[in-house]
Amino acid sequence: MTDTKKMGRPRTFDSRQALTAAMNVFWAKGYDGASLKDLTGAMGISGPSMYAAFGDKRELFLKTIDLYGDVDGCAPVVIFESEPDIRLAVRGFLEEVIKYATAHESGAKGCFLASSVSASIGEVEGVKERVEKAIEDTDRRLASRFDREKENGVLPEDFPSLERARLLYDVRQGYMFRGRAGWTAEAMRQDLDHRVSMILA
């Protein structure tokens, strides 16, 4: 005899697009100003659902940031990584930072990170920990990037690898303040060329 008790409903919903609905709510409104009447209904799943895949708030904010490191956030990253030519990748990774910043598909602006996670930093535990972890992991990336071309006699073997990493994360980190203050991509593009010099000097 089959034992079919307590099998309960299969899941009707994607969890990973259910995590982005989730993850633009906060984008938008913040940790405290998103509601959970706001995320299910972004989300397209009721409380309870919500509750049994993602748990509480707290731990789906949590996943949001997770979901925005291993997605949005490394986007730019990974066509620094891949492209060949240093100068190229460096410009690759600016414009599509600039993109983020002006054109995101969510129709959010700026860093979801910078401008909605960072703020719940000391009032929602668990957030510290991973910004922390992001900024690092980004750091370590773009400077082992760097690395690789002074190995390769392409920059200096002076060149500062983690030093510039951090300044090109920072200037990622200004576009997409400007984004979200309303300004263009075509504002943000005049200076490109300078500061993909400046990286690189």
Given for the second form:
Number of protein chains: 2
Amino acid sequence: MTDTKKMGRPRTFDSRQALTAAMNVFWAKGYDGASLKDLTGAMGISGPSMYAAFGDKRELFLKTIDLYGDVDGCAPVVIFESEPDIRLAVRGFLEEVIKYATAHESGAKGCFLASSVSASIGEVEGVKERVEKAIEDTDRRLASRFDREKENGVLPEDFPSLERARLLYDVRQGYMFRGRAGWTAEAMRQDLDHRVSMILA
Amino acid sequence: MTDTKKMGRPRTFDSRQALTAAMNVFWAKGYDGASLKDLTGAMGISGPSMYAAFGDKRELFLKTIDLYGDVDGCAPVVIFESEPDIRLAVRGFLEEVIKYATAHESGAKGCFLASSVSASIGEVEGVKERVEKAIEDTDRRLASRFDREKENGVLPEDFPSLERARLLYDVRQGYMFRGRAGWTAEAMRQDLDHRVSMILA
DNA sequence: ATATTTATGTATCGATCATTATATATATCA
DNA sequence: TGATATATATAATGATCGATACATAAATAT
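Could I have the structure of this protein in the form predicted in complex with a further copy of the same chain, to go alongside the form predicted on its own above?
The next block holds the full complex; its first chain is the one shown before.
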């Protein structure tokens, strides 16, 4: 059922690659600022191919948001979850955030959700729900790592996991915003030690 | 030299009011999403009047950013600076942020700079510099209040004013982002006590 | 081989975009 | 009272917007 050969002329492009290219355009120019010409140009396909593969501009946009959640937005969280030492985990999370905030391969800076997607909330249907979910998912994943450390006795019993998780996420947003505004990674790293201590205090 | 009557037909609209209306449109729809029709409609003037008074769309946008810095973006900072008790000042700052994040009179939610303006960075010339300046100005104003409390002996000598100021600002950004995504004021206020303590710890 | 199905490329649709001529209205200046 | 200067309203500019018709190409199905 899964890999039966499909009929008809096969795709000449990789839809994941095309979606990534589209995301980068939306990231840099925003939803309205990204024209179909910009998008299909970067994706390397023609207009009709885009419509056939992804629906329309809005659906393409929503798919790039999902892609971001699966890949880019996830990277710092993955580091946070995989680094055994909790202090290094927090530090690694923030270092990755700073890296992404200042030097994404797309050329765009900051957080795709916070910088570009959030501007389209209220204008493009389906965006708000996705952003809300992304926030809550991340809050929960971060908090659950803190909970794990409490069970292991690394963090004290009264450690406020959810509050610190939310704070960590908001610190992330702050870095992303500063990155978008042109702050350098070096400038942001000045606060790193201080913030790691605050989160774990 | 200042109040000599001007020649020609006088303006029939208040340019500050018109600018506020334009800001609210940009706030809700973003730079590209806001059409001249949307803008002039909300401003209550016709196209040529807008061009005569403000230049073009880009210049109008930049002027609304400056207006935001003078009024809306400033409100929490003013509270922070004027409340004598430092703990109440921090709390008042965050409460005002939450208020703005969830219920701005324009109907738009979140921070104009973070939600709408930042999406146009890299696309609209002159925006990046203004955002960068707004961040640094606010960081500095917040830090200077902390410094004042250190001089008065209310805060300890080793209190890291600038780091806490930046953290406070980033917490602000986090709240604004959550507000944009639909979070309620009530949900945000749950972290209030915790965050005030973190900032002043 | 022929039919069917899907993808692609070109060319184009009406709508809307930001911007501006043009003409008219309303003020001060001489 | 003209003459000048500024603001307004209507209408139209070329450009670009998102989206599609159409014919053609390339695969599987029978």
